[in-house]
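Just the one chain here, laid out as structure tokens, in the form predicted alone.
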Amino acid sequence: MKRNFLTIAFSLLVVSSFGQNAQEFVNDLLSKMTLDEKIGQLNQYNGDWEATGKITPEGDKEKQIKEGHVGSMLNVMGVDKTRKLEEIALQSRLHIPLIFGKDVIHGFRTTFPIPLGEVASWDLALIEKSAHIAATEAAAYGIHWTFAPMVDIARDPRWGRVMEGAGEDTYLGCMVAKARVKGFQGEGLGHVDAVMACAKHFAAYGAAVGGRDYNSVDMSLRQLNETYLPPFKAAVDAGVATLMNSFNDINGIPATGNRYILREKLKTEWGFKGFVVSDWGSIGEMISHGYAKDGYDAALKAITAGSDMDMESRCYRDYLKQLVSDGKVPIAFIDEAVKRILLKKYELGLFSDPYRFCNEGREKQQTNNQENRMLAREIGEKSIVLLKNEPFNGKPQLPLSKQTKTIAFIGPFVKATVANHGFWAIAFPDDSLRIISQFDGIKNQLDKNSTLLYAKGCNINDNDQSGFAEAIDAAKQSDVAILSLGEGYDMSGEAKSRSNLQFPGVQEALLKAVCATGKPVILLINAGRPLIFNWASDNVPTIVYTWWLGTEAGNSIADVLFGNYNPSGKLPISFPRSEGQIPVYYNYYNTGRPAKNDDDKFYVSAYIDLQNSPKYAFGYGLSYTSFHIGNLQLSSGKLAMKGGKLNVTVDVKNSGNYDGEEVVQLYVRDLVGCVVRPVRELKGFQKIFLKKGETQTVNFCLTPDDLKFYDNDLQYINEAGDYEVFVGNSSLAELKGHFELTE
């Protein structure tokens, strides 16, 4: 009976707005709201089932919802739970529905590779598709809003949240930001297979000093605008519904209270029409920063700067009304924030049907969707990066024959299930039954007459070597030993900064012991970030970087090892040789005393005890076949600054013995500028498939806009002058041409 009453009440509300557009509807509703109800829309509570920060003690949340004092809930999922709370919200005076948010980072029921791993595919169409599947599944469970994508540029792998983004490069980060926003939001808000995306963390969170989570950021405004803000601008241009503040301060001003990035850049210069949500408690945390005196002052600075919704700090709830009464906050600031939130509720279709995302049939359909799993398997294959495949006894070990007589599978991750999800996955009670372990993936494809031996060998992170003997014995019985090593799935992610990026525990000792048997070794590395594994890199002939691949991890890994899929992944971030080298990234400035090479150390910018170059370069990744890139051609030696276009073409030949995919990458260098420019910058890439022996011409089109940068006065300009262009299969591309940008 109550449900029927609520439906009638909502029907009357919709009928009263017939003929109005969204703005008219929102303005009309706003005019009916009390100040308490307006502030309520700016208040977001956690559902108490799980949390990503300290849970603030709270009284009767349901009573506050019923009174219209809550605008959104997070960490509430499932049709039954969301419907129950939505019914309570619709008992409020104006029947304003709730928005339900959740950290749907790399999948929902179907988990895809961690975002950094997925970007290693360099496949924008698949990245968009995985986000869309995540949205479809999440929406079927009553969720309206995901706190993703994370679009922070990150050049420091000590920072645990590097696993959540697209790596070190701004251009690649922009492309991925667009793809993920389009994937999450689909054909538009209001569709039942779309959720609101949230670009985070605004801004420069990935540049935290020392790679320590929640730490300060100190950089020039030119660096901020040129390197760290563009992916957010790309997300805004793609129509992202919301942004989330970052925890850090930027040059002394906490991002949550930073008027420059929120009101001046985002809302004014970029024309952003969505709303901004704080990160968990970040409004109140401005007190700890020493930027706000108390909750009253924090609320004042956040709303003035342009933060619209308060996640879990209670500062808006407790102090905004008094700030308005005291004349410190104009009511116009409150109204603006409320309108932004109400508009998104309107676009989601919640005013016309508040239960449109509460459909038990859709929830059941998306609980174990096999088509989604098939895509997860494909994306997992394409995310794997082959780092080494050198001959052992005259022959590369990969691809591995399914008829190999005996394989020893060794390591702490071989039979793991939930670990394959990686960090930031949605937990379900049946996960251990649904996730394909690496052992099962290999076993299911291995010939029935072959033998798969197993030995754990060691734990992830302790000094226990009691399992070494069993592992060595298994290796001695085998034709090949596969070792699955790395960091724990919960050793990267939020609040997971690490000063030591080596294999934890005694894993490297286990690897050395197995290699000492003289048997060929294939090393799988499981991680959410670049690790440092110099001994392995120098001594193990076959190394495969598997990241954390999700629900279908075991099948994806087996497909690559057995050659069902020829690996094509490329690194989206440089791998350092030592923690002392961090940050290391490909698009650095040359300095006045550049080293000529890794051996040049005489009064140049170099370490006396370490090479400058990364262990593995940005854009690097091998294949079972080989590709020859040549015949670089430029359509002209000049590019006109007004309306000009320059075509850059290369011929790519699959010169090996397997069909495969290659990522052809184009980089540009501005030789002389009014400010120093990077030694090279990614400006285009294409992923192509070639049959063995096949040749394809790949064309890139450069325009003057591709060459723009920020000068010292923060003007976005390009300059006439000389440029170099490089094309290849990594940031080390040597094929080079020259052109001039002319007035």
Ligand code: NOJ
Contents of the next structure:
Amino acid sequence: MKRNFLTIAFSLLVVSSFGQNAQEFVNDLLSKMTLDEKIGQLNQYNGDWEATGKITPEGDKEKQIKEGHVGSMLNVMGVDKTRKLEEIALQSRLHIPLIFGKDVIHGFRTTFPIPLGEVASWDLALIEKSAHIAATEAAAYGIHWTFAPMVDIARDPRWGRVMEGAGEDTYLGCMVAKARVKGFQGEGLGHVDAVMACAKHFAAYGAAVGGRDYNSVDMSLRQLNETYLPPFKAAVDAGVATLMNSFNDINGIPATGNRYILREKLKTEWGFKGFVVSDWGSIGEMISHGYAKDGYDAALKAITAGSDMDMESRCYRDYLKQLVSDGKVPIAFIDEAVKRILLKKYELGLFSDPYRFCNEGREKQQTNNQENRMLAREIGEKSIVLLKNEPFNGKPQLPLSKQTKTIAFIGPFVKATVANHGFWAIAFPDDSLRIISQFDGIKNQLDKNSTLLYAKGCNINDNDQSGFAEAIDAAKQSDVAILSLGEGYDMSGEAKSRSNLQFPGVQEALLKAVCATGKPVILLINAGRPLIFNWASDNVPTIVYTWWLGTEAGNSIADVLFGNYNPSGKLPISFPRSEGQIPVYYNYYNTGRPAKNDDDKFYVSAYIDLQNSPKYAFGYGLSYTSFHIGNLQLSSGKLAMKGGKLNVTVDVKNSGNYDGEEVVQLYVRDLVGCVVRPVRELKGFQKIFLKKGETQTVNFCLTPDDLKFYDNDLQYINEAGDYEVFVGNSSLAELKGHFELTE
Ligand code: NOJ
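What does the same protein look like in the form predicted in complex with this ligand, given that the last one was the form predicted alone?
After this comes the whole thing, all chains and molecules, with the earlier chain placed first.
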């Protein structure tokens, strides 16, 4: 009976939208809405109760949905649940469907490497694909909207959320932002395998002082525009449907109430047509910031600044009506926000079929999709970064022979399953059965006649050394010991800032004890951020950075260790030598007293007790083969500012003994500017595959747009003058050319 009523309601709606374009439809609907219904569209609730409509401490949400007072929900998933709630929403006077959002950050049923790890692949096509698979799986479970990608530039590895973004570089960050938005939104909203993406956190969240989560940000507007905003602009240009506010203030104004970034930049200058959702409670948090007096004031400041939807603070729900009747908020502000939201509902196709994301068949099909797992395995392989592979007893340990007689696999992560997800994965009850542990990955590929010994050695983060003896014993019986160490998967992510980035607990002591056996050691490092592991770097011959690789972690790691895949990952963020060196990033300014080399301390910009370079540079990563990059050629010594093009070519030779991939990176330096310019900036990269012995010419095309920057008046300009160009396989590239940008 209820269904029949709903079916009629829909068909009326579909009929009423027939022949209308999106704008007309939305305007028409808006004209029928009461103020209460409008405000309802701006209200987003967490799905913290059963879909059957339990009374929650703050009232009956089912009733509120039925009355049209809720526009969206987060954290509800499964077609069963979303259908039930959608049915309730459709009983509202105007039958406006709900949008369901969720943090689908690096996969859904199939998890992929944590976002920072995945960026180490520098493989934009694969990054796009993984986002698309995440979207397909999430959409099949009733989700319309992911709160991803996080596009915050992060130069401070103390900040736990570095794991969620694309690292320290603005150019790479823009490319990845585009790829992820395209992946999530697929062929466009309206397709049932596309979800709305959400570029977050707008803005500068990654620049929190001291790397402490939710902390303040104080920076020049020039820096904001040049370094932190471009990935958001790239996401907007790629058609991102939504943005999310950040928790921080920027120069004293909380981002949620920041008119400059929301109205002036995003909605006016960039022409963004989607909507902005607050972060969880961030409208109400403006009271704690000391920027709003109370909820009334917070709602006023957020809506005026341009925040459209209130996630969980209830300030819009409770105060917007009063603000309108007090004449504080023009109805035009409310209408604008509502229209933006309704437009996305329309584009998602929810008005023509609110249940289009509620298909049990599709949900089942995506529950354990083998093809998706294959791709996760491939991306996992490509995300791994080989940091060190020096000879031990005259020979590098990797790739490891599958016939190695006895291997000791030691460490607290070896048999872990769920941990391989990393932070921000969606938990399913069967996770521990579906995730390939590192132990199983190695075991499955090791020759039948070989032996794989296991010893946990220690826990992740305590002082217990009682497992050391067993680990040492296992190492002594083996030809090689693989140690899997790192930080806990839940030590990075939201609210997971760390002041100490070393291996927690007694892990380093375990490593030293195993190394003392004299056996060759291969160290795997599991982490959501750059860790500091100087003793290991200086003493262990082979180090592999594995991040957190997701569902197929064990298989990806085994593929790399045994050489089925020759590693090609490159660091998307600099690795510091000590916490005191943070922030350390490759595109710094030269200063008036630059250090000439790593040990230069004589009245230069340096620490007297530390080498000047990072431990591992941005863009760095090894392969089992070697590549020689040479013969740098520029098509001209000049690049014309009006419509000019400059081709930069290099010859890349695979000069080692294995086929493999290399990421060829191009950096430029603007030698003199009206404001000082970074010592180098990434402006292009290409990932190429070369058979051993093969040579390929790689061509980059530079245009004046690549050389633009913000001057002190915030004008985005080109400036004539001299530039250097560097090409190589990391930010330390030495091969150098020179050209002039001419008027
Ligand atoms: C807070 C986080 O900062 C944000 O990234 C996330 O999307 C929301 N919570 C919703 O879970």
